[in-house]
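Listed next as structure tokens is one chain, alone, in the form predicted alone.
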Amino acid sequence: MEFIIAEDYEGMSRAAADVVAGVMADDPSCVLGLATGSTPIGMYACLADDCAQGKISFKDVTTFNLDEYVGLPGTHDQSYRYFMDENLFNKVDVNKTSTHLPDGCAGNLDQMCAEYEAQIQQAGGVDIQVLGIGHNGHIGFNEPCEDFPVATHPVDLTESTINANSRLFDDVADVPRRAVTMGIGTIMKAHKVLVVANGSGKAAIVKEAFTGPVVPSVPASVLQLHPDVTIVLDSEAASELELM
């Protein structure tokens, strides 16, 4: 577990954006694993201008999505589909055919789950997996519980994920009470995660996850057991780590 701190957001932006951006430049046909949220926006961005600038290109790239929302069609603006367009998918060369979110809206949503860890399978699975952390610990949407869940799944929303995520939406109550996430164990079949996290908020539980108990009840925690996770956090993120 390699650990990077940024002196702020900017730089933490930008180092995960090169760390991505290796696994590119060595494997210009990965498979990128990513993830929403406002934390991984500036991340998206510095790969964008790298783009645009030539450094690298998303032209052979396949993408595969942590999670999506349930209900919500990927024209909505607070669908993740609209997300990731809206800050990376419209701003690279990727071919769009190549990227993948799960269907918040299929009539079957665990035939969905399925089909959608066999399209995993079939690209050769996830080359770095892109992760953000929620206060709780989770990952993706795989919020605390007994068991680490195993594949991709239909998940009810803990409150503090609701109240949390209320801050995009018109009022709490428009807030889709369920959603569709990647599982514990498609996260850790990936080659190499990237987590990312910023701002004081999130320094008890980057502490708590990453140098704590592995439970179930920190979801992230998992992430331990992972060989290959490279953590990229902003110093105020980092405060309370106490690393050599």
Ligand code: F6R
Second form
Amino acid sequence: MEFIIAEDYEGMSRAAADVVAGVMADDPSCVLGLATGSTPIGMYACLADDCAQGKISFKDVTTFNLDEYVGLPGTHDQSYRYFMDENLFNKVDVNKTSTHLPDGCAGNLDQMCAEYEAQIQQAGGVDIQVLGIGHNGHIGFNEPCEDFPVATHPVDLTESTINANSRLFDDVADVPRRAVTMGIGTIMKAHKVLVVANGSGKAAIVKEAFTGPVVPSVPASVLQLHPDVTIVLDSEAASELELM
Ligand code: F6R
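Please give the corresponding structure for the form predicted in complex with this ligand, as opposed to the form predicted alone shown earlier.
Now the complete complex, all chains and molecules, led by this one.
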């Protein structure tokens, strides 16, 4: 695991964008695995700037997002499709038909999940998977559990995740109770993984996940077993790490 520690959120965002831009420079038709959440918003803004300046192009890029709520159409402002359109896709030269999120409105979610896995494989696998990390160590919607879930699958959200996400909805009753997420196995198959985290609230879980034991009760800890992981932090999120 390689750690990059930036001073602040802007520095973290720029450093993370540089890692993604590097993969895009090496292979302009690469496959990006993308995440939503507050943390990567600055990174997406940097990538959009790079694209506007002609430094990178998404023209031949394919994307697969980690997760989506069940029951929210892409037009809903809290759907992850809407988030991606607003924060990245509408600002760059990506071909929208090459951008993929799990379809949380599919009639048969299990079938949709199997097809999503197949689509990723048909695209040649994910070249770089961007991840944020939850306060409980979740990645995607893979919450602490007894076994690492392997493939893309529907999940019932925990009360703590529903409550955390309710800040973005008018009422906690409006927060979807279910989601679809890539599994830990899907994430581990990515050729490269990029984790971003900022703020003092993430310091304890960053330390636990990346320097503690590999256990499914801390889903992100499994990344210690991946051969190519870059973790980009701001100084607050890195504050509990004792790095050489
Ligand atoms: C987002 C996702 C989540 C977030 C995590 C951190 O697609 O799958 O696992 O990455 O909850 O969220 P933020 O960045 O809002 O702290």
